Structures are given as structure tokens and as C-alpha cells.
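Take a look at this one chain, the form predicted on its own, written out in C-alpha cells.
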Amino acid sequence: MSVTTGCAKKEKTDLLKEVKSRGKIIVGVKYDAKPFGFIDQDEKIKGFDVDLCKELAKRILGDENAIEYQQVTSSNRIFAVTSGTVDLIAATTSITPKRAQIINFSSPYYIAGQAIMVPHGSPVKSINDLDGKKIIVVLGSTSEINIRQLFPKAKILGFRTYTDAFSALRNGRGDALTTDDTIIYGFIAENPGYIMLKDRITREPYGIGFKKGQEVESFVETVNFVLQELQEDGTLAMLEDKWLGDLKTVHGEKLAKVKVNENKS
């Protein structure tokens, strides 16, 4: 008589079978990236990847809002993914060769710059005025190791946060804080004694992010179909508009996205 000793390996769920008998998309977005993702006056989660996350739970579920959302940060966003705590991430979050070497990526869906945000009268007039300056960052970003590539001789100041990065500038802490200009735009909206250098360090390419594994393969190519149908129907256009159309105007300028290098990290 054979006795067979140790646990059966437990089949992977397809992910899209999962989600369609669960009737929800779990999606881990930010809460303090407006206006991407943040917490609004009437204390509802809104902005571009939201809407973004309802158009995928219509077009896959018929219905936007069968969606929970989870709040991640740019140090915990992969993670969060990686570990099955969501099932996607629309989080600003950067396609990089090696982001991708951990996480899936869909097909961009939006194109942002890294770019520099100072105080007005600030003796920073362009990114080559950054060496040797206290510079803040949002630690896990692309930013973040962007800039230590790029200005060695500075000194980088690090916030798990977009919040509290902010009120480390305001508060004198550093000359400069760089992130995307999607996230700058929403800043000087709300604070306009600050202003946004038309210098961009890099291309940040927006993706959904998944985690990897052939069980996940089905739902990331119903994602990127959707993306196709929200870019030929003009959706995507709309949500830009909607949501930085004003944002993009800054004094009565339309600032050029002045593309200095590609992102390779």
C-alpha cells in the first residue's frame, strides 16, 4: 500500500473567472495624488484613475461601480499587487523595464513628465540650477531615482507621502520637489505661490499594474482591450480634459512637456 505524504498543490484561479463570480475589480489607488486619486471635500474617493477603474468595471461587469477600493503610496503600490491584496493597481504608476520584471503592465494609458516644483522668486529657474540643492522626493517613485541618477551632489530628502512631501516645501525644508507634472498640477492649483519649471526630466508612461502569472494573463488583455476601446471612443481624451484640462493652464500658459530624457530605471 503506497501512502502518499505532503499537501496537493492548489490551482491558481484565472483571475478574470475570479473577478466576474466575485462581481467586483479590488483596485488599490492613491489617496493624496490629485488628480489622479484623492480624497475629495465630501470624503469620496474621485479623479483620473478612478474614473479610469469605473469605465473598466462597466465595460467588464456592466457596472461602474462594482469596485473596491484599497489605498496604496508609491512605496507600498507593488507590493500590494505582488501580494494579491488587489487585483490591479491604477496608482500614476510609472512603466519601467524593471518594474516590469516584477509586475505585469497593461498598455499606457496616459503620458506624464517628471518635472520640478519651487516656490515663486526661488533661484531655481531650470533643472540645471538643482545641483548641490536640497531636493524633495516621494520615496518608491521613479522620481526619486531619477534625480539621484541625474544630480549626485544633492541632497534628496524623502516622504512615504505626496502630503507630506508638499509640506516639507512649504515648510522650507528643501529648494525643490519633483514628481510628475500630473501631480504638480494639482498642487498649484490649490497653492499658488508655487510654480512648475517647463524643463521635464523624463517620459513617464502611465500602466495598470497585475501581477504575474499565467492566471492573470486572460483578465490583462480584457484590461487592454478596454483601453483600446476607451482610446478610439475618445473616453480617455475626455477624462484628460476633465480632469487636467484646467490644471494644464498655469498663469494663462499652456506649459510644453519638454522631454529631457527617457526614463530608463
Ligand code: GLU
Second form
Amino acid sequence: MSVTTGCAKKEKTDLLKEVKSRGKIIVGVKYDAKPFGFIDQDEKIKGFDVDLCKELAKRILGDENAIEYQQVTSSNRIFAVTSGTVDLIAATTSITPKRAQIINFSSPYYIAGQAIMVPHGSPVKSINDLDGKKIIVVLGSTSEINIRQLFPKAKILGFRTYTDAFSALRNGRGDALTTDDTIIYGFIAENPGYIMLKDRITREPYGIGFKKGQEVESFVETVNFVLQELQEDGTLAMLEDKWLGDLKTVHGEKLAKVKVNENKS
Ligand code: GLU
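Could you please show the structure of the form predicted together with this ligand, as a counterpart to the form predicted on its own just displayed?
Full complex below, order starting with the chain above.
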């Protein structure tokens, strides 16, 4: 018979082994960030990030449905990872130096850009018109940090979800909404009364997030290996085409000549 003492060190199980023996990956995705993670009319979870998770499950566990989905928001996704509630987040999360101090990131799988959405006919024609305006953001996003830094005098209205942020814009509570072009594509595709300005404030490279620690190393390595495969066999390009289609060419983009200190994000 063995006796355990109160100070016995608990061995942390290797996450890859745990995922394999559990037979599914627990993923954190957005539920309201179309076209990356959203609940469709048939009440199924869909999007670029969701398809990405399916590819991981297919290539790591041999079954694209071997996934448990958990909803995350921009403000709770980092905690979802560090607390171990999910194995990973695939949730439009930009890789930033500050976040990388708290969580592990995969290699980037998509490059977005921070953009601005306004109602059609708005006097805001470029980002230079934003000073002194009311700007809507989602709390916990890089867009929030960047815009506060760029326009310290602007009135920032923060919301927890994209659904709430867009309703606020629709109800005239703010002059503009700022987030990644990817998410704005989703809104303007369904709401013809809104446009996206051509300026992009920053480059936002999306990464899959994991907790830090030795026990996740082999899992992160495996995910990076799969991402490399998805890049090489054209799957990532296919997903971009499937979910963003020709929206990118229709709406165009140019990197704005403004500087944000990306180390602060
Ligand atoms: N990609 C940005 C971020 O990671 C903005 C989109 C989001 O809220 O997820 O914060």
C-alpha cells in the first residue's frame, strides 16, 4: 500500500496523450464572429476557425467530429486556456508579444488587419476622421488597445460580444466600430447599410492559443505540424476562399500610415 503525503507533486499529464485517450479535443471558439466562429441558422457552429479545428481533429484523432466546442469571447478566451477549461482556442486571436507572455501560440494561420466599420454616408471617411468620435470596440480585443492608444481623446464604448457591439452601432450609440476586417466582412455582407473603410490600422496574425508548460509541448508541436500540412496542401487557402470568398477583393485594403506600438497590445 502506498501512502501519499500532502506535498506530493502531482504529475502533469502530457496534453497530447490526454487528448488521445479522451478521444476528443476541447476547443474554445467564438459563437458570434462570423465568418470565423458563429452559430448558423441551423443552430450548428460554423466558420473558418471551426473548420480549422475539424482539420486538427481529423489529422490528430482521425475524426473531424472528435471535438467539444466551448464558447469564448475576446475577454475570457485567454483565461479559458490558462485555467485548462479548453485544450486550445481558435478564436480570431492575434499573436501579440504581451499575450505570448501568458499563453503559447501556434504559428500564424491567417493574417487579418484592424479596420473600421461605419454606416453608409458617415462623415468618417478615413481613420483620420476618428478623433473625438465615439468608437465601439469589443473588450479584450487588440482593436480596443490599439484604438485607445491612437486616439486617447476618443470616447470608447466597450462591449463583451460582437452581437452587442454591432447592435450599439446600429442603434446610433457610436460613430464607428473597430475590429478585424475579417469580422467586419461578416457584418457588411449581411447589412448593406454599413461599409468598411479601406485603411487597416495593424496587421493581426491569428494563432491558435494553448496554455504554457511542458505538458503541452508535444501537442503544440503536433498542431504546428498539422498547420504546416494545411498550408502546403492548400487547405488554408481553400478555407480562406470558402469563408472570405471575394470579399477581400471587393472591399480592398491599404495599410494606414498610422503607428501603434504593437508591443503594448
Ligand atoms: N484579432 C483581434 C484580437 O485578437 C480582434 C478580434 C477579436 O476580438 O478576437 O483581439
